[in-house]
Structure formats: structure tokens, C-alpha cells
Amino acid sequence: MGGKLSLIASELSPRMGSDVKISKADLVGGAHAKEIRALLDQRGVLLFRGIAPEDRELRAIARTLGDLRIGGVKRGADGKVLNEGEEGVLKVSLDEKVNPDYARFLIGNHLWHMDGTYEEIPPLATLFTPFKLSKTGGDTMFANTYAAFEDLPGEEKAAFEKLNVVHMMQAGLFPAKRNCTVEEFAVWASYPPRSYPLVWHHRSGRKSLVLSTSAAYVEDMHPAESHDLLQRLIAHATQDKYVYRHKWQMGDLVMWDNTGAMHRVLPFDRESGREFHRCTLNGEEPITAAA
């Protein structure tokens, strides 16, 4: 992209991700917000090197692109609201002193997932920038669930569009912590399950697979067949041809489309103090099936 506006994008991988060149002032000021939204929808992941946004700038950039999530939105059986951070900027860290509300849930970030599978309308997108990096590990991987659906055989597409999948927090977190306590499992189970279509018919007309480790089972399907199908689809959607792996540098700003991608972080030293600052854009459309 280019032309009259000073925004240039190049592919990071064939099916996902673009490296975007833009001045920090233009990005913060929203001069190319419409182009960036279109590119995010098209490419799934956008990288802006050397931006190094302060929290106020991260909020400003987010607000040019959508509705910045502020406050808490997730509740357990006890009615507790998890804090989304300071005025919409959440500190993502495994250190409970840094992130007292969310740290205990972040173990699930090591597994393929999409955010907000416990909400009626999942988040639209995430903006992510490093505050402190681990010396080793910690790369983030993204998988294109639009492309993964597009490449399925026609008969499978038609069959999958008729299926609904139940998502549960315990399904997403138990594989990451098999030795959890009874109390921890009870907290996970306190979050209500959600049933979504396996195939999301977006208002744009495009379709994507709704996949995540939180996907517990396919409705009205034998448990063994359900397990095998969901495992097969995760393996299909995370083939190298659908994946972009990002190695972080200080100053990076990455944003991704949560409605058409899964993501995961690769293992790192949890004592490293690794910390990112995150803004989330509220969702704009529910997950819907074919009319």
C-alpha cells in the first residue's frame, strides 16, 4: 500500500502478517486508521517496528482503530470482575504482583487460542508491545483461521458449517496445568460455557474456523469423534503455511485480528520478568452461522 499516504506494507509470510512502515506521529494521530483496519482484516497481523509506544500513545492508537476496552468484562460464579488494566492498558505478566487479576489465567497463553471465547462478542483485535523481554524463548505465533477454512475440501466446509462447538475455560487451561488444584479447577469451571458455530460467517462475507484450546466438544457428536475432529482441525490450522512466528524486539508494536486468527506464546523463563502492555478492541460482531 502506498500512494499519496506515507504508509508502506510488506509481507511477513505468504498467508499472514505485514510489516508496516509508518511514522509514529501518523500512527498515534490516526492518519491512516482506515487503511490499517483494512490491512489488519486482510493480513491478520501487523508489525510496526521501532514505535515503542508509551501507555498513553498505545491507548491513542487503539482508539483510532476501534472501541478501546476499559474496565472489567469477565465474571466468575462469585461475581468477580477481572480488571482490564489501567484505563485500558493491561500489564501482561506471569508475576501476580504485576498482574494480580490475570496472571493465574495466562498459563493458557502457551497453547493455541483466540481471546474471549467466554464472551457473547469476542474482542476484535489486540495491540501488544513489550516492556521487558525474556533472554530466551517467548516468540509469539499466529495462525490464519480464514485461510485454514478456505483450503478445506468443499464437502468438509459444508459439513462443518452445520456444527456448533462448546467452549469452556477449564478446557483451555487444564492442558496447560495438569497438576492444578481442586480450587483452581473450580475457578475455571465457574466461567459459563459458550456455544459457537464452528465456522464464523463474518459480516464481510468471509468465513473462518472458530478454534481454540477452549473448544471442549462438538455438540451432538460422540465424544471420541468430537475430540479427534477438533484435534485434527487445530493441526490443520497451525500448519507452517498458515503461521507467522514473531521474534520480539524492544520497540515493536504488533496488532492482530482476534476474529480470524489464533495465537500462542512459546515457552520462556517465567522468572525472567517478561512483561507486555496490551490494549484490546471490543468486538463488533457476534460469531454467527450461515443464515
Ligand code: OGA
The other form holds:
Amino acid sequence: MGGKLSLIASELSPRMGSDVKISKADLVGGAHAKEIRALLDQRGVLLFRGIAPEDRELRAIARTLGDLRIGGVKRGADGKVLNEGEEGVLKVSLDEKVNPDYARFLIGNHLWHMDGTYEEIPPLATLFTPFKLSKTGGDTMFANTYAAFEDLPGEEKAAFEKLNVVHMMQAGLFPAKRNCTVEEFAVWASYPPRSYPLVWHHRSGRKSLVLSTSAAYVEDMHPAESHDLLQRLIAHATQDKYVYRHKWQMGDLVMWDNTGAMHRVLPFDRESGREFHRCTLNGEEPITAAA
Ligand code: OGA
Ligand code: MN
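Could the form predicted in complex with this ligand be given as well, to go with the form predicted alone?
Below, the chain from earlier opens the complete complex, with every other chain and molecule after it.
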């Protein structure tokens, strides 16, 4: 039913995000799964208003699109895998009572980042739906790292394609909590660093910048130059023209492409109980440079 019809979508901003009109039944049934995957790749963020999926529906929608992540990938200091969710649904909240294992990592969500840059293959995409909103703040912003690469001058593109960047959890979390304890820092630092190319040659043939607060330093570059370059690139990639800012309504379902976008949440009241339910799709291709 409806499988042959094409999706009705309109742009949320010129270079980032589309608002897609589709019924919940069609989403859950996967009627347009292929088209949705293609549109997500092109547009970085997809918004479906008025869906209000229950957890089981969120899982079902996720499964029509890819490999739903079940269980955690992060490990605690004791080596045990942290509980990131229930059967694939993670509760995103700063409240340790809502998510005891995971809440303390979420302060990093306030800074521009990609998810899972401590993993060999970062997640493909996220499905995100509000459970409780904060009355103030808490918009989520998305920046298109394909477009940011595309617009660079040719000589910079060529130079950046040769660079590798080391990502570390402490680089992502320390700026979000400068007054951390030594113990907190030790937990962040216990996650192994990962080296990724700065420019990702996707299997699709498209190229994107691999940027995130977790980008600690450029390999084989003086630390000062590396710092300045990474700051400059994050500033470049997060200019208004590459960004869509989402103001949440209850019922929204948003999907973001974690391979060609960064995201961040704007400050909100910690006491607001802001909570989202999230499904993560496992990554399907490692970050690779030009052959
Ligand atoms: C995340 C994240 C942003 C938000 O769940 O990875 O960055 O708006 N969330 O809560
Ligand atoms: Mn995130």
C-alpha cells in the first residue's frame, strides 16, 4: 500500500532538513523505507510531525531502516557494558534517575558533535522523539558536513583529504564540564582514542568533513596549528547556511544522519525533566579516506 507513491517532502532550510508527510502506519510498515533512507542521506535531517510513536513503534520504524542497536557499546570503569537502553530504546535525559548509566555522558550533547566517535564504525543514524519537553531552551541544531566540505576552496579540499584526526571522549566531554573531578576525567580518558580521516569518502561517492568536539588533534601537526585548524573548521561547518535549528513539538519524530552531520542541543533547564526516546541505527561503513 502506498509503496509506489513518492514521499511528499518540503525543505526545512535550504541545505539541511526536510519535513516529510507520511502516516504512522506507513512509517511503521516500512512502505517508503528505501526512499526515506535516500532522503535522509541527501537532506541530513528528516522531520515527521504528529507521529508520537510509542517505544514499540519507534523500534519498528527503526528496523525498517537499518540495524537497530540493542544494548550498549560504552563500558564502565569496571569493564561492564553500560545499559544504554531498553531493547533498543535509550532514554535521553540529564536525570540520573531516568538513565543511571548514561545521563552523565550527555552533557557533551551541548557541543557540536557526531555520535559514537569512540567506535570503530560510528552509528548511521538516530531516531529521536520527545517524551517530555523543557519549557525553555532545548532546541536541537543540525549542521550539514557534506555541504561544509563541498564549499571549501579546492586547494583546502586536497590538503584536508590527507589528514587524520584523533578523536577522544575526553576532548568531547571536558569542554562541557571544565570543573570535572579527576575521577570523571579518568572515566572519559579510559575510552581508547580513534583515528579517522578528516574527509570521509562515502561509498555513495559523496564526501563529508568528519568533525566533532571529540576531534582532539590532527595527527602529525603541531598542537597549536591542529587546535586552530579544528576550531576554524567547526566554525566553518556550523555557519547558519549549513544549519537547521529544530524547535520541538510533542509528537515529532526526527531522524538524523550521523555520517554527514553534526548536532547539538541548546541549553535548557536541568530541572525541566526534558526527556527523549531514541533508537540508534548501527553504522554500515567505516570512515575511509580516498583510495
Ligand atoms: C543525542 C543528542 C540532542 C538532544 O541524543 O545524541 O545529541 O537534543 N541529543 O537531546
Ligand atoms: Mn548526540
